[in-house]
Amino acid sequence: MLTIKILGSGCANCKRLEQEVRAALENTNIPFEVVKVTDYTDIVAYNVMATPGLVINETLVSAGRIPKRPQIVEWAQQFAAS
């Protein structure tokens, strides 16, 4: 199972990123869980300078933007295969 973390304070872009992740992965056979990380200290630990941040299995894959759904699926497939 993939652990997907949304890093951010809970702003509109953070919420939108979570929606995009769920929408991108809902029709895949990849099991996943979404965890919201809102504590500033925890966010900084991932070396994120701009939110929202997207972490898959403890690897930062995106920060400061909302990636497109195909990119999210591609990352999820790469991590699911490893």
The other form holds:
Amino acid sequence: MLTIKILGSGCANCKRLEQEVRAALENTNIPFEVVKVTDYTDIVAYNVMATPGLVINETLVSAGRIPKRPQIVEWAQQFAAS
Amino acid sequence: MRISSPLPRITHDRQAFALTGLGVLLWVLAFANVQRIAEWLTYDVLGISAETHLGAALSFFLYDVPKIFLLLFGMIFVITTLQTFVQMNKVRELVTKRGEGVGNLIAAGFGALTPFCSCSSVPLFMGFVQAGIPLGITFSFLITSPIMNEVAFAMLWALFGWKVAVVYLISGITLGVIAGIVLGRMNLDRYLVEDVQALRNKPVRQVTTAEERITWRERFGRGLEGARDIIRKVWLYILIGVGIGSLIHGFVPQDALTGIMGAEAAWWSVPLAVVIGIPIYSGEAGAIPVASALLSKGAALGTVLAFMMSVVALSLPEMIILRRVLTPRLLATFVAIVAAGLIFTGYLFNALAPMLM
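Any chance you could show the form predicted together with its partner chain after that form predicted on its own?
And the full complex, kicking off with our chain again.
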């Protein structure tokens, strides 16, 4: 089970990132849960200085942008395999 | 973590460079011919005389809109592509190593590169505080960020010429550096919001960050995406701003504003412009076209720019974002010092105007 964290305090891009993650992983059989981290002190604790941030299994994979769906799937597969 | 791609990297990059080169060529061709096309459309195709109010307003609109969008697209593409090289953590390390002065300059320069928004400004502010970076340096970033960014630069270039854009950039950074140093000397740390203060004593948590190998194709791709996203956000404001500007341009009598906002106006016209601008808010996208029209009606360059910077840089939405990290007292100090800086910038531009326009 992957724990995917979306770091961001409810800005438009944070919501879009969550949608993208769900849409990207919908058609894979990777089990995952999405956790939204909205408190700034928690966000900063991940060393993120631009939201939205994407954290998979406690590893920060991107910050300040919305990755493409194939990219998200690739990350998810790599973390699911390890 | 490695990102694998189906095609060898070299092929990808070659294609990316070829396409980008072609794009640049088309861009230059379009940019060189905007005015010709606008005049041809207004005077020849639509048959409206340049002497009429409508003709003046229309050719202004048809010329300015494509020019603004071309410059906007080009600037955002370049800046976003460059930003793929910038790593926030590296910048933070760099600033930490430098003290007052150089640190302020790096922070202000960085503020000019990033737009001010709730997405980045608050986490960045907190990230700086957490790393123990002096407050003054953090403020340098915070002051320059809303005043200067690629959108403002492109629009100033389109409507006021590149000289004004460059001097505006330099004065924005100078303002950020000086105001940051002043604020830093005032020992205001205790006026940060409590949980932000608490960050100072919190050790930075070790997080693993995925290693990313990024190709040129991806860099250019992000540049294009950035341009698309930002233009999608601001195009309406630009059209409204240019629309109002065109009406002023075509219908307000020449020199109507000379007495109130002109170079010969009373000394207090600059501070007044700044004070009036504080509660008003508009993004630079809407404010700059209006400012340019005011200028054409006899207002002085410095007075107009001071008004515009005040509208863009000091505003209610910005204060709401900053209130998350600053106590009201510190927020008030911040506004006062930035306003003083804007007034100074206004006088400076009024003095330099003959050389710039």
